[in-house]
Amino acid sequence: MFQAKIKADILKKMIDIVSPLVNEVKINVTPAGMSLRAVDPAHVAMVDLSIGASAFEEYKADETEIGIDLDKLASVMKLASSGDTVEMELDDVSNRLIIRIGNLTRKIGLIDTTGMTEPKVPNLNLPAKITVKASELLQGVKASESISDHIALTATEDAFELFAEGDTDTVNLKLPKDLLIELNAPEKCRSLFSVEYLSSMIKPVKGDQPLTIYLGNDNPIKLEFDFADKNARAIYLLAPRIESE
């Protein structure tokens, strides 16, 4: 059984958060809340979501797994609009998600979730804490994007560093330890990421919303939010590019 209602823009957030990096997921449903967990086709990043039930406005549910296309439900909540709330029910007999926004509703066909595994998340050190407005981060990761298409991040004590570098041009951004949220690098690390990867993972936070990253040298980097009046968590991994000598 899964029975719930939820705001609209929730649903929309959760998908944004997903969809840049997997089209079909396995949704675990429990009676306390919703997750999931994806690594994208490159094993290159990784999306762990959950939504606690009090992020519904109702909500009653037993344990079951739900496989669904991303790209169906994104075209379904596009009729949405902002502050409508969305009715969900799993149809057992028919293996369909009932949807129904306001008179409108739509059924969408479920996927077989038996051949989907449920990647592990890896035990990582990360001893660089970084807490940061999403939006100060955001402006230079769409800087970079038209340089070139990777970006070092760097944190010391005093702190942190985000610079990419193309042919001819660069882009630096320096966060000193009084503009950020949280500073915690007893080390300084540093690491080399994708931007197109970074970018779709920070666009999904909005504003002075807190962003935080967990930061090592040539490993992982992880980056972590909440959303939902913080009902709901979204983590991700993104691997290192390691550097040429």
Second form
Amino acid sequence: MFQAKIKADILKKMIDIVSPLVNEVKINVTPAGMSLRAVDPAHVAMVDLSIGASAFEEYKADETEIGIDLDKLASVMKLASSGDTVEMELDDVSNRLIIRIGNLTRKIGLIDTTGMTEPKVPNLNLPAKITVKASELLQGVKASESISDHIALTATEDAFELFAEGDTDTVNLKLPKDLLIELNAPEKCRSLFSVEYLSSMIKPVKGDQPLTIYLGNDNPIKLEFDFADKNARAIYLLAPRIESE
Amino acid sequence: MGVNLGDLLTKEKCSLKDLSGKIIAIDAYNALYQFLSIIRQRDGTPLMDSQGRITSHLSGLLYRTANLVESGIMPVYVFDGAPHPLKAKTLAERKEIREEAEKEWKEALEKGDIETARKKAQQASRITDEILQQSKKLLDLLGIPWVQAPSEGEAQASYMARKGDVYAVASQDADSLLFGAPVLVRNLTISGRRKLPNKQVYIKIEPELVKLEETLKNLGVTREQLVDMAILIGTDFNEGVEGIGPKKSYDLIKKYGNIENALEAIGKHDAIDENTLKTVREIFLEPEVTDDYKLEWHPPDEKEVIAMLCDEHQFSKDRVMTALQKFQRMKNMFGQSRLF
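Following the display of the form predicted alone, present the structure of the form predicted in complex with the partner chain.
Let's see the whole complex now, leading with the same chain.
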């Protein structure tokens, strides 16, 4: 059983967070809330998302799994205005998810979740922790998009830095410790990442919201942020680019 | 080549676009064989450079890989290793067919019978060590990964698919399903048009998916039973039982559960000897595979590709450059490591 009401904005946010990586997902439903973990087909990035029952206006659920095509969910959510409340109900018999927005009802045929395995979180060694306003980081990433397909992120004891280098141009964004919400880097950490992936992961975070970054040396990056008034949390992992010789 | 499961497979049409963003392990021998047999002139003469060296495989590898990559597919080619001793007979038979076909091709050419010449030339296609070396070299220059299987290429590719490292195995024959690949893609490495054998008719070829789980569900058998069905029909590793095709084999396994019971029931219990049965089952269910591979894509080395294809083998530089540009679609994956 699954029956819930939620603000359209939260559901849209969930789609924005997950859909850059995967379209078909398995959502785990428990009495405590909804969660999902998925990797993109190339195994480069992972998303781990949980929305607590408290993020919903109404929430009644037993343990179950919902396999859904996010493109379908996104197409119906486009019809919802900001501030709308969305009703969701699982129809076990016809295996469909019923979505109600005002007087509109859309029934979405679900996908078979057998064979959709839960990816394991790899072991990570990420000594540096940085918390930054999402908008600050996004500015640097956007500036890099036009000149290179990868950027280097570096954390030292007193600053967090982004650097991109193209054939002729460079972009550098340096955030000293006092401009950061938190910086804890016991050693210098530096890894290289794809701009495209990174940008698609930072965009869903709203402007001034804090974004926590865990960084290592030639290790994946872990990005963590809350939404829905801290009743929901998203974690991204992104594998690094290997420095070309 | 491979087992003939006929219409027993559950197929679904798909487009290259549906496979975008996915890693696909391509059965390299199967693809090369297709390139060598299809990419030929009207009278069956393969593409050749000015010194008469065959270049059909290089042409196929470059242009087909470029098209896959342009569709967002990330290919990895898997090459056969040492064949299992049980395959020796199949290989010897294929060699005989090729040699016979080569003779008939030349005869047809002398008579000016272009239609027969082409058909025979296709049958005479063969993958030499030189072709393998050149293919691997070209893939390296294109920045496309390839894996050397310890034994059967399809077994290795299927293992990678079972592990979740790749989404599917691309091959024309269905053996990868027996090897346990969750998804098989057919018609991936041939172009959109294919000539029907013996006719001047072209049909449109579209990729199709065969999902193991769905096929087993629809047939109501296990993978072990599917392997038993294949062994009854005949595989690259055993001859099969005379008079048993896909339909009959399915009925027998469905009714009697396994080969031993089925053969007993039809009074042919010695049609397949015990040792062969055990070995062939093992080949499919516990094949020799390796974890020693890296799936990494790199930017093509344009200068070296042009040196190899244009300078050495007289490919058109414009066409090669156009193909190379398509590899930029993968730039997001160049040097990109993976989470697992």
